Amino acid sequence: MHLLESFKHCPLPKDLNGIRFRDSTVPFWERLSLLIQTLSHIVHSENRFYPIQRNLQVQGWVKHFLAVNQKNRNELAECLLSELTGYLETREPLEQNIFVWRLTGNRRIGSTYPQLAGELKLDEGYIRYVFLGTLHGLIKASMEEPARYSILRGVVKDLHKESERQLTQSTKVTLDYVLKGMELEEIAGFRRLKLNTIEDHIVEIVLTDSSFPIDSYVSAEAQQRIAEAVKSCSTRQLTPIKRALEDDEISFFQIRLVLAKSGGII
């Protein structure tokens, strides 16, 4: 399928933003995932339960967070329930729904990505996204908007710090034309770049954030290969690499994005 008519169908969320969010998106979950459980079951008055996130410094946290809160646990948990509701309350459905069906709370288990994308019939790869453009728009949200967020500015506000990492300012362009649909051959035209230099852009952008989709690029199937290749060559070289694979389809490119996306490139 054209990538513009991917997107039309399975849109990026506007508010995805692994590039600024990367570091921060998981621990800022397991922090509100557990934090939503506990005054769940606290409220209907159940102080036993297996928690959600099994990580001890994130079980610290939320003991640490509900001992310092002024709040009694039942005006706590309507705070935040109100802070939640008024947030998703801008967002479209789907989104809604995803986010919703992943919490853990008294006596219901979140879903996990297999089973929403059997639910709603649509690619699990893409329900990740969602729900991360959900995350990153729920930072974004409690840091621009500390008085209204405050209960989830309470949850975010040592995690986040910006990327280290920063794209160079030519492959921000790329990136902005790759979000509006644009093929890369159509970008290279459009920029009188040559093609070997948007895909160094788009390699350099998996770099920096590697929840940035390359299935439009790379296969599934040929992905699971270059892995299989790297991984039987015991090497991230692309020449060797691409020696092994046998397979003159499969280009430097595409071994290039599956080694960034795996965290690193030679």
Second form
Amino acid sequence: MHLLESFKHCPLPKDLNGIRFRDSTVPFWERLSLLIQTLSHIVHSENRFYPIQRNLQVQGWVKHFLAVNQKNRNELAECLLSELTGYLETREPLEQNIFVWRLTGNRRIGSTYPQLAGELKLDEGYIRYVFLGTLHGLIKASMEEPARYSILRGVVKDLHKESERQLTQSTKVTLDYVLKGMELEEIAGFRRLKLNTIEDHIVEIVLTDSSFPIDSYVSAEAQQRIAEAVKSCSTRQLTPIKRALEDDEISFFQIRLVLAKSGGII
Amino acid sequence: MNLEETLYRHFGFSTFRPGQKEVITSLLEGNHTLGMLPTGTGKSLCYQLPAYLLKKHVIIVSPLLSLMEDQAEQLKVRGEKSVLALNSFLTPRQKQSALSQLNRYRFIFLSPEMLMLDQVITEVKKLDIGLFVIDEAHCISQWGYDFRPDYLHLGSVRERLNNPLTVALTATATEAVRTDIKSKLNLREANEVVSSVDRSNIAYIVENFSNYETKLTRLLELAKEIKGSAIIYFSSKKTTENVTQYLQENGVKSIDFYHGGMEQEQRKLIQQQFITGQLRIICATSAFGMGVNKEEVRAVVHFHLPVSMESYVQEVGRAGRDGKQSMAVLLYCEGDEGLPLRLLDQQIPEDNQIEGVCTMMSEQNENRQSPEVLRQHYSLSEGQWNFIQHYVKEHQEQVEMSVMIEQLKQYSKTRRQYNINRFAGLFNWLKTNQCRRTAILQYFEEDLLKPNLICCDRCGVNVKELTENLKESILNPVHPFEWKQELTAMLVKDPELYEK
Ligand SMILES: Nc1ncnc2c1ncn2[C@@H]1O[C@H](COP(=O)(O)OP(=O)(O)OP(=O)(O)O)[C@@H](O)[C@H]1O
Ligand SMILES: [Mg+2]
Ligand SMILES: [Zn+2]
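If the structure you just shared is the form predicted on its own, then what does the corresponding form predicted in complex with the partner chain look like?
Shown next: the complete complex, the earlier chain at its head.
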């Protein structure tokens, strides 16, 4: 509660877009922070350091990225610097400092969230929020202006594909509308598509991203009951589940959503 | 080339530390070896150096994932590329790919759980194993500190791997525990290299308080007084955080906390800040320490009592790895023994929990409850749950449930008593009028070799004198610059020359 309280007095960061970038934010940060740490050491001719990111996949990615990159290391570091500076200059001072102080270089290990909170005399939750917004903006910028952010673009490229790759084009459009806060009926009307089709899109989105929130389409209580019905029928076929529910208020769409969200485990 | 030359060539050290050469020689002569070397003096070298001479694969079993990662990382940072840590941190895909190319690696770290998988054994078996290393080998003994049931299988694992040359390493094992280690590993004929547990460069000091407030005030004073790096150990996460805040608010700089409840990235940052000296003091639970190799820690302070003499010796062993004078300060306030006793108790299940869980576990399918439900229903701690799980797994096929329940109750009772006795070992040490160093050695059944000039509070040493004599330079605090300058300094060698 106190977290929300403190947010009242602090503006929400622009570009915060958790649903869209949820899957790519963390790996993006892991890659970028390790790339910067690595370049920082190389540039200062220090070749031994403890990688700040432990994930072997991320370490492998950085190695690969440096191996295939044509530029010499100093040039690469300077380009990255100018891309980051260029982007950060468009942001609020608070964001600029939080972002840079989170980074680890050869001289200094990055700050933790509580340390930043102490330093900046702000709520830790708010710091996390602001930081996330900066990352989202950075991802967005590098996707929208690949020419200007060529190195950052390389960091995000395959990540973003990963999370939205599986969605069909039409579903992506629906997702964009959903994220703008439109109701399913509205989207159907607007796009001159059947409601059924839009519902299919939503199920598809939930199938590719099980953390996508479905509460606005099925109440928590209904989700609970559907899950129980699925368990008791020990089937994933819709008709017997619907029959077992003995409730006309619950639609096939809602059952499908719960099934999709459970990813097969109920 | 003699061993000293090899040491210098690969590690840059010119002399061995006590015990190292003996263990290595014994191994190179082809003998299974149990090495007991004091904390922080270089057990890793006992398997790393032979690896370069044997030119075969070295398998290392470590009890803790974080420890294993840290050790693998330290090898890599030293420039050794051929290192693999195979553990449950890896994704299934990474695991598969690592397994299929095991023979590319010189050092292969494995968790004991991994070694219980047939597929892993099959792959490891294909290797020409030069050395099989069991680090923190006391974990195999129920009577050692930090018993890990998974370690018990290592004896049969060794057999399945056709008895490779084996070295078991530990810092804290009484003679009974050493015998147990050898028997569990089927290494009855192994050589033993036992150096003293004594860390001669650590002075032991106990200070007594009559209430919490005075103890806390004293900690504040210490935090300001101690020069150089220090670790302050706590037994509870909450207190770790609260006391850190108290110290920060009262003017202690470059101090922060670390415990197992923190996110991985935040933990890593704190650990690195401490290692690089950006943080001077770290307040931590025992989750911090193992595997963290910082050479110049000048003091280890205990705000709470450890659960045994062994844990105490391990924890204070984080001090003075560079060999320079350091100290261990334990702050004791009457009644402090309640916390460790409670913590120990929470590791062992109660009779009614045993009955309930076992009965429900033996139910037929339809009434069977998920482990989570069972745990919650009987409010079992993780330790209690593992305790029961492990016992049932090992004995289920041998006896009927009702018999097993009785046996398990009996076993719990024995363990509980055993834990209390062990804590008593520490508590007696705390209350002793004797020299603390002598008393530690007595606990490990050793005689004190030669008197130590800077010994312990009973021998007349105090913190004030000690700190006055420490030649420690004050660390310069590392402040971040304003963002643009900071970023430029990070990525450009000569920021002065850099023009946008
Ligand atoms: N012969 C040597 N000369 C100088 N330094 C050494 C020597 N051998 C090891 N060291 C250093 O001692 C430190 C501790 O080594 P290591 O981590 O192997 O200790 P350990 O006995 O395994 O400690 P722990 O009790 O924590 O398991 C390392 O920094 C290592 O480089
Ligand atoms: Mg060790
Ligand atoms: Zn003494």
